[in-house]
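The data below hold one chain only, encoded as structure tokens and taken in the form predicted on its own.
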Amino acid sequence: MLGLLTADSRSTPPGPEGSDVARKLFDLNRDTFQTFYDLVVEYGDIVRLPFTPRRSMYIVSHPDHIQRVLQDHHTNYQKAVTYDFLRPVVGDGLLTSEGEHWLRQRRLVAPMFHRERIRSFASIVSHATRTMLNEWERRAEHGESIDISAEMARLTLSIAGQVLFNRDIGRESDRIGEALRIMFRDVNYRITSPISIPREVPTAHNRRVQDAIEDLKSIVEDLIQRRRGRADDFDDLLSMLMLAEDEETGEKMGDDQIRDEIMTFLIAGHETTSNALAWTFYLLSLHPENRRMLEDEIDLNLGDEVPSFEALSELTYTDMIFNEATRLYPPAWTIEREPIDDDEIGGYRIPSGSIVVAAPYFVHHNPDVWSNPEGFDPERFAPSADGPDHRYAHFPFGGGPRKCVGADFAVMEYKYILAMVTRRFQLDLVPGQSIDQEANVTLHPEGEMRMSIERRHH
């Protein structure tokens, strides 16, 4: 079971050895999630997997160990080499940058996600959601089903377009979505392959990936160029980035840096929220009792189908649903770091240059941390609940100084969409499907997740 082993006098954490290593590396490339899961179940809260002759991977899945890596000893950790595979897309944005450059960018970006700024974006979220729901009305009348995963991806991408660029990117959304899918699969392949073909080698796969990256960049760069000299005319993140000045130096961002941050927000902001929502509707279909409790709360607190920003704070059960859904299916299911100097975690030596996988999924499913960890139980997050009080028992947005800067916006967006959908429709899984999870950069449903939509009557 998870957490079965504890640290002892050995300096090296437990893990596969000998011929088992090659077998696990092959499995890792074929099915990353299942291989990680098997390693954690077999070896416990800290697992060592030799990745190359000079570098090992350490999977850590206990809150104490996560806190050491992400918070208490964070100055000894930098983004792991795995993030280098994202650099061709996001450059030196917040997701990949380090040191003084990261700190400067964080200072410039943080004000864009203060409470009042998030409030100003709420109308964008509600308008885009209402547009989608109006289309669902027609589909419900004709008895059509929807792929909820694709619907949430389109919706959050539409919202991202409005928040970032103050424009409907509907015409580009399919191109962006397809490019992101190609890019994510490639990143996962390179992260999990000890030996991979460099992107510079002109294979068919590499050309397809490079075309996707160039397509994403061209869309964003074109939007930046159109905005040049007009930043004061718009109230969106692109203009805020163009106008932002470092309070210490007075410097502004260059075009390349603006593009990198926009690419980061576009990828991280849209993908994670859409996955969280898809898994939430999946869980609510499987647990109609909890769905009824959610419906009761929303019907009681929302006289209109469009909630006010202030009304969101009254949706306590909605918060509980969010927390439990992201516990079971954290969109960012792993976070990789690299120790600058040798470290010690749980009594074990972790050499510098290692890949340390701080794994929200496995902490969230650890039976030493959570009772009935595989069960869907929003009540464990009730204000009066006596659940784990460790700050890293549940950390869907990461933690420490590098916790996701857009976390509050993501929660607002999630609650608006969930509340507005629940107010109007009941969604149920179409029978006969086998729903599996695919773990690339994010944890998302594999293939379609088809649901029937039925108008609720109040």
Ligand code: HEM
Given for the second form:
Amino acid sequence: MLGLLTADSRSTPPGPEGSDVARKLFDLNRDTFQTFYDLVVEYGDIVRLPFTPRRSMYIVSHPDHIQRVLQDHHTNYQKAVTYDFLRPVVGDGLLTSEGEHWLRQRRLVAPMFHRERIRSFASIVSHATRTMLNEWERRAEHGESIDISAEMARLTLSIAGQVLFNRDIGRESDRIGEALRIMFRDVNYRITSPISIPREVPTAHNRRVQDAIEDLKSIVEDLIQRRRGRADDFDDLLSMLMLAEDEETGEKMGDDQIRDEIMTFLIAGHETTSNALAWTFYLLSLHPENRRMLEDEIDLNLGDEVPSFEALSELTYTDMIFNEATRLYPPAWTIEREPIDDDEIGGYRIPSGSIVVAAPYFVHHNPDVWSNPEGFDPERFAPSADGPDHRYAHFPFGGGPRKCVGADFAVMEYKYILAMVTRRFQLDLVPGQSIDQEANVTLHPEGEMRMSIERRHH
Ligand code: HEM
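Write the structure block of the form predicted together with this ligand for the protein whose form predicted on its own appears above.
Let's see the whole complex now, leading with the same chain.
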């Protein structure tokens, strides 16, 4: 038997063949997540799925493979074609750009997310959270339940609005939220369809998506225009983008570039955090023991209802909860790359032009990496725990040079919100709901997630 394993047959990773491919592609279009999941369970750490006649997908779910793609061999990788569908929305912003242009923008943007800047945004987060909690207070008195997904989405969008524009975009928030939803759905459809009707064809669907994109862009362009000609620094991301200068050339960003970066922050920066929070409240409601430990830590460390920025770093159990919730439900559940030249991953040849799916979800749920991977166990992230010693065993923010630029901001925001909510309320899933996940651009609860809210301290 061994003799049959020629170098050639070993060079292509396992995966569906023949008529099974068409079936898988059909499934992929209907339910991307489940199709990937089944392939990974059936074929293992690296799976090949022919996608178009010229291009295959490779789903990789071993930390070593991820490290190769995102970090060790990153110069051989660019963002995969799947990101092209975001380009009409975020243009040449940080998430989608490449090469020199990306590097220049990354250098300009990274300081906006340094610790001191994040500290200055903390009061926006705590104010917005307090406003929400006061509203919950009223609803709790009336025995109303809340849809935690919608609440977190509204909260993080409101925070994003203020961080970006130093004012509540509450009025425009519904318009922005709806436009983002329409766009996300369309991007998902395009990512998973080998053949899709190009955006330029004026179908009713395409027109609706186009209108949503135009609407978003015009809101942002109006905000930039209003700011131009005013010298003041508003201490928000928009001002920072307008004032940032390239160290070498002294060049500033043009309006189009600023718009693209703002659209990028809106797309990359609010749904991800709100999903992490919604899943966290879900998990805590299922695991009251862990919730009690979280409450103890928060009650002990945060006498006042509004934590100080410094106090956040004392909250180690809260960090463990963040890590475990994002292990089980990584909001960015896949990251895709395209090899520029042929590469080799795990002994297999990966041709240039392929789509490599480096999926946090599948690494985080890999039984060879994590024991009891489906179980909720924050202790595995305790400082003393001896979990897997691999930096790509848990990587909700990606890695290498393209790692999430907003990661520290996101963690600060998450911890503030989780701590402030937990200090005041106990949230429990309203019984009788079946909670399913929906995985398109992000991994989020499907539909509503209703929770009862009860005041903890009277
Ligand atoms: C829990 C919340 C978040 C998660 C899970 C998350 C996840 C990610 C991941 C996985 C990437 C890498 C994508 C890739 O390599 O292709 C990324 C990139 C990025 N994220 Fe986040 N993100 C979060 C919050 C944020 C926030 C709050 C912001 C901004 C305000 C943000 C802005 C960005 C940007 C601009 C990039 C592109 C960076 C680059 O390519 O240089 N993200 N994020």
